[in-house]
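Shown next as structure tokens: one chain only, the form predicted on its own.
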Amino acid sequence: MTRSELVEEVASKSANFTKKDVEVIVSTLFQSIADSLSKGEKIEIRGFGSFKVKQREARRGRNPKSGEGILVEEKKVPFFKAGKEFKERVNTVEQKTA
């Protein structure tokens, strides 16, 4: 699902909110979540998951078409971690269409 799809999937389902004010809505949401995990702060949903920064250290890596040593530097990555209700619910899901 893609943003637009989402943007209209939830205009379909609300009679008090136009597809302009649904993108404000969801555009404000996504905007809020990346920038308090840019601040470093967590996010729990209850039912659907928590968002967090990971820190990775910097590594010795490889590149592939050369095949020469690099250095990756450190950096910090956006992690996910679906919470139960959620898993159940794809799984569930996952089951009735199998």
Given for the second form:
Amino acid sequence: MTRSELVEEVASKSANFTKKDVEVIVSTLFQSIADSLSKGEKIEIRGFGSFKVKQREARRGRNPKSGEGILVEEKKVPFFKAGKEFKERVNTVEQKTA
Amino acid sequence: MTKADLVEVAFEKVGCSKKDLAEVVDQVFETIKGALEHGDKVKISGFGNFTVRHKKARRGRNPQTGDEIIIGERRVMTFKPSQILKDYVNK
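Swap state to the form predicted together with the partner chain from the form predicted on its own:
Complete assembly follows, chain above in first position.
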């Protein structure tokens, strides 16, 4: 499912909004999550999960091609943790179909 | 930031009934969940991909008691941030 398919499906279920509206809402949604993350904030969405930024320490790495040792600088990584209900839902449907 | 804050930001952009907006925001997350639940991937360009991965059963250990246990086969969901989001968070 891509962003446009997501918009399509949500628009088909909501009578009050046009596809265009839903497009703007979906874009705004992910943009605000990204903005918050870049400020180092945590985003918690009940029933879905939470987004936060994790700090990775600098470490010694190796260029896998040349074998040269290099220093990998510290960096921040966006991280998503699925909520409990979400995790369970992803897991239970599998057991039915398997 | 919570879902209510997200609705607030969307409200500033779209400016319609907050109640309706809250419903759409819910619907967005519900739709993503629904897709993943059925094993579909959700790819949000510029943001990242949500995918479901199969984990095989493996032996584990209860870290508190040290007892060996079997962790059954299961499905977990993972999020892989896009390069754009990774860069955005680091700038």
